[in-house]
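Consider the single chain below, provided in C-alpha cells and representing the form predicted on its own.
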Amino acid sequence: MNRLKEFLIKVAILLILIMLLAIWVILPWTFAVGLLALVALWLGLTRMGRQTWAITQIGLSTLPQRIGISSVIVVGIAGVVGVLVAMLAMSEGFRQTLAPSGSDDNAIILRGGSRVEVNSVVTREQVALISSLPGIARDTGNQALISAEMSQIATFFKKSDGLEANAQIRGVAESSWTIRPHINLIAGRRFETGKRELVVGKGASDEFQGLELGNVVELSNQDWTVVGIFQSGNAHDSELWADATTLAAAYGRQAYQSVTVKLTGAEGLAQLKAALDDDPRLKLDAETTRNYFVKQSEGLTQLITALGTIIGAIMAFGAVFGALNTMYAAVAGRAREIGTLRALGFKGLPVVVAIMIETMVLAAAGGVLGAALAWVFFNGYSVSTLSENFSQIVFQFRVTPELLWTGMKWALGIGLIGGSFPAIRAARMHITEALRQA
C-alpha cells in the first residue's frame, strides 16, 4: 500500500512538473525575470525565505568539494544546449538568408501551379502580353519594369571539399537591377547585353572554384568571364547573373522560367492578378517575391527545426537523468546536514527551494556555457545546402538571442525535472532516519 502511495505521488508530481514545463516553454524572458526578482525578495524578507538562503549558501560553498559529480550536470546540459541552439541557428540561418530575397514591392509571375522556376514555363509570347498589364510600374520612359529570367543549373568544384555542387544561374534583363536595388556590385562592373559575362554572388564566389573576379569558366562549351562580384545578404548570393537573351542561346532555350516585376504599389499585385485571370492566353501565377522565398524557406526550416528538437530532447533525457543522479548522491552525503537542520527546526519547504535552487544554479552554468560554445563556433559559420531549385544555397548559422534564450529555457527546465524529485525526497527525510544514515 505505502509502494502504491508512493508511485500515485511520484506520478503526480511529474504531471505537476510537465504541466510547469508547458507553461515555462511559452512564457517570455521578462517573466523569468519577474520570477527571480519575487524569488530574491522571498529570500531576503522572509523567515522562510531566509533559512532556504541559510541552507542554499551551505550548498553552493561545498560545490567545489563536489566538483567532479557536479559538472555532470553541467557538460551534459551544455551539450544539450549547444546542439539544440546550433541546429536551430542552422535553421534560422537558412529563414534570414531566404526571406529577405524578396519584397512586398516585387511580384514573381510562374506558370500556373508551379511552386519553384526550375517548373515553370513562361513563353516570349506572354512575356510581351505581361509588359502591358496593369499593376506593374513603369520607368521614366514609359517602360514596364519586368525582368523575363532563365533559371539555369551548372556544376561547379567547392572549394570546401572539391566536391562538385549546382549552381543556380539566373538569366536576367537589364531592368533588373533596378527591380532589385538591393543588390549591390561590391567589385568589377555589371555584365554587358550581348557578352558572355557573369556578374557572381559573393555566397558563389566564396563557395565554388573559378567564380574570382577576371576569371573564364566553362557553360555549355562556351567561354564565360567573370565580370563582377555582387552582394545582397540574401538567397541572390548563391547565384550567377548573365544577360537572358545571351544565356537562352548559349544553351538554346526558347522561353523563361519567371518574370519579375516592378509593383505599382499595395493595390498593384491585385490588379496583376486580376488581369492575368482575365486573359486566357495567360495561365500563370503571380505572388509577391517576399511570399514566393518564404515558402522555398519553409519545408527545410521545418525539418531542420524538428530535427534539432528532437535530437535535444534525446539527450535533454540523459541529462535529467544526470541530473537525477548528481542530486540524489549530493543529497544522501549531505543527509546528516539535512536531518541537524531539520532538528533545529528548519521546515521542509526551504529545504526543497534550497536544492532546487543549487540544481538551477547549476543547469543555468550548464545553460550558459552550452549557449557560449553555439556562439562561439556556430555563429557565423558558412554552409550550403540543395535549394528547391537544385542548386546550391549558401547561408550562415545564426545564433540569434531568441535561440539563447531558448536555449536556457531548456537548461533549466532540464534542471526543474532533474531536481524536484531529490529536493522533495530530502524534504521528505525523517529526522532520525537522516541522521542514522550519516
The other form holds:
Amino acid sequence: MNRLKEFLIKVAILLILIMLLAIWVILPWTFAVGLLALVALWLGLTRMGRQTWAITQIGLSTLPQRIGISSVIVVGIAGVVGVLVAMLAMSEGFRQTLAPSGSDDNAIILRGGSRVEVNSVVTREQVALISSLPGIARDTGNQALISAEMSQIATFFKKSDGLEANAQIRGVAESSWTIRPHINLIAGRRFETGKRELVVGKGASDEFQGLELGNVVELSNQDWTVVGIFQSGNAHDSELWADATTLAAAYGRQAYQSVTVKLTGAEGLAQLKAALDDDPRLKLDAETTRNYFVKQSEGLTQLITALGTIIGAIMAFGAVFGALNTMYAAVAGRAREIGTLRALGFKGLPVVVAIMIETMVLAAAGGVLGAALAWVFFNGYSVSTLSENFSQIVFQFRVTPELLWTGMKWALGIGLIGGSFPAIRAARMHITEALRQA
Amino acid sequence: MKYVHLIWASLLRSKTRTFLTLFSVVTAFLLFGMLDSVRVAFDAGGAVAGANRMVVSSRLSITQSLPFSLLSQIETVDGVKRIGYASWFGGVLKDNRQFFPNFAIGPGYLDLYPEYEMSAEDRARFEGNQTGAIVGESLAQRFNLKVGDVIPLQATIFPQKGSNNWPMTLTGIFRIKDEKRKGEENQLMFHWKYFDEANDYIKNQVGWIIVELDANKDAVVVGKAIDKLSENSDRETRTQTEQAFNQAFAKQFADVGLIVTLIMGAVFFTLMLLTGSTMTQAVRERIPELAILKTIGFSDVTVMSLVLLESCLIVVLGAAIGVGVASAMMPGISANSGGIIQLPSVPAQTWAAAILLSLLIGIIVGLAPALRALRLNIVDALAGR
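Please show me the structure of the same protein in the form predicted in complex with the partner chain, now that we have looked at it in the form predicted on its own.
First the chain shown before, then all remaining chains and molecules of the complex.
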C-alpha cells in the first residue's frame, strides 16, 4: 500500500512538473526576471525565506568540495545547450540571409508553376510586353523599371577545401541597380553594358577561388574580368552579376529566366497580377521578391530547426537523468546534515527550495557555459549549402540573443526536473534515519 | 561467467542510480544510432556497385546539356563498352510539391544498371509503351502507386505544347538489394524519346551520358580520351567515375559529417563524465563490501575485473537498447523526411561501431574505480579509513 502511495506521489509530481515546464516554455524573459525577483523577496523578507537562504548558503559554500560530481550537471547541460543553440543558429543564419534578399517593393515574374528561377523561362517577346504593364514603377525618363534576368550556374573551386561547387551567375539589366538599392559596391565599379565584366558578391568572392578584383575567370570558354565587388548582406552576396545580354550571348541563350520589377506602391502587385492574368500571351506568375525568398528558406530552416530540437530533446533527457543522479547522490551524501537541520526545527519547504536553488544555479552555469561555447565557436561561422536554384548559398551561423535565451530556458527546465525529485526526497527523509546515516 | 550474479547484484544495489545511468547511456546511443545512420546514408552517395561506370557531363555546370551527336563519337572511343544517356526532368506530382528525382532515359540505360532489379514483364511493358514510366519500390510505396496507374507528373522546367501536364503510365517497379542504396529506389524514369519529341524547349540534347568501361581499361585514360572529343568546342565535357560524380554533388549540401561528428563528440563527452562519476561513486560506497570479498579470498585482479565488467555491462546494455530504439524509430524518420533520407533500419556498420564504442567507454569509465578496487588495502578499507 505504501509503495503504491509513493508511486502515485511521484507520478503527481511528474505531472505538475510537466505543466510547469509547459508554462515555462511559453513565458517571455520578463516573467522569468519577475519570478526571480519574487523568489529573492521571499528569501529576504519572510522567516521561512531566511531559513531557506541559510540552508542554500551552506549548500553553495560546500559546492567546491563536490566539484567533480557537480560538474556533471554543468557539463551535461552545457552540452545540450551548446548543441541546441548551434543548430538553431544555423537555421537562423540561413533564414536571415534569404529573408532580407527580397523586399515588398519589388516583384519577381516567373513562368507559371515555377518555384525557382532555374526552372523558369521568360521569352524576349514577353519581356517587351511586361514593360508596358500597369503596376510597374517608371524612372524619370518614363522607362519601366524592369530587369530581365538570366541565371546561369558555373562551377568554381572552393577556397576552403578545393572542392567543386556551383555558383550562380545572374545576368541583369542596367536598371537592376536602381531596383535593388541595398546592393553596395565596396570595391571597383559596375560592369559596362556589352563587355564581359563581372561584379562579384562578397560571399562568393570569399568562398570561391579566383574571384578577386581584377582577376580574369573563364566562363563558357570566354574570359571575363572581375571589375567590382558588392555587398548586400543577403543571398545576392553569393552571386556573380554580369550584363544580361552579354551573358545570354556567351551561353547561347535566347530567353530570360525571370523579370524583377519595381512596383508602384501597395496596389502595384495586384494591378500587375491582374494584367498578367488578362493577357493569354503571358502565362506568368508575379509575387513580391520577399515572398519568393522567404519560401526558399522555409524548407531548410524548418528541417534544421526540427532536427536541432529533436536532438536537443533527446540530449536533454540524458542530461535530466544525469542531473537526477547527481542530485540524488548529493542529497544522500548530505543526509546527516539535512537530518540535523530538520532536528533543529527547519521545516521541509526550506530544504526543498534550497536544493532546488542549488540545482538551478548549477543548471544556469551549464546553460551559460553551453551558450557561450556555441557563441564563441559558431557565431559568424560561415558555411554554404546547395540552394533550390542548384547553386551555393553562403551564410553564417547567427547566435542571436533570442537563441541564447532559448538555451537558458532549456537549461533551467532540465534543472527544474533534475532537482525536484531529489529535493522532495530530502524533505521527506525520516529525521532519525537520516541522522543514523553514515 | 560464474560471477555474473555477483555483478548483477552490485548493479541492483542502488536501483535508482543504475536505471538513471542506464537511461542516460540509452539516450546517448539512441542519438548515436540515428546520427550515424544518417552519416552512413550520406556517405553512401558515393557507394556504387560496379565502379566501371563513368559519368560524362558538361564541364561548365550540371545544368548544361550535351549534344546528341556526341553519343556516336563516344561509342567509338577505345575502352568504351557501351553507353547510356539521360536528361533531367525535374517534375513534381500534381497537388504535391515533394521532391523526388525524375529523368528521361535513353534505350540501353537500364542495361548499364543491372542492380536495378525488375521483372521481365515489367521491363517489356516499359519498352513497349512510349509514355510508360518506371519507379523504385520506395517511391511506389510513398505515393501509393501500382502498375497500370496514371502518374500525374507536372513539369517545372519543360512544358509540352504550353502545358505542364505530362501524364505517364506506370509500367514497372524496380528494387535495389543493397541496403545502402535504397535511396535510389526513390526515383522515376521514363523514355527519353518521349521527352525529346514532346518538350517545347530543347531538342537533340542529353543531360548526361553513362559510359561502361571494358574490363581492365584505365578509367583515367578513357575519361581523358572522351573529354578530348569536345575540347575547345562550346560544349566541353568532363568525365568522372560515377563515385566521384555522386560525392561531389552530395558534398555541396553542407558538411553533414562534420556537424554530426561535433554533435556526437558533445554527447559522448557528457556521457563519459556522467557514467564515470557514477561508477566512481558506486565503488566508493561499496568499499567495505569489496574489502570483504578480498578477505574471503577473491584475488585483487578478480575484484578489479568485477568492477570493470560492471561498468562495461551497463554501458553495453545501454548501447544495445539505445541503438535498438533508434532502429525502431528510423522508418518513421524516413517517412517524415519527405524522401530525402531513406533508411530501412540502422545499418550493420552502425551497430558494430556502437558496440565497440560502448565497450571502449565502459573500460575507460570503469578504469579509475577498478584500479582503486585493485589497490584496496583490506585492513584500511574495513576500518573505514
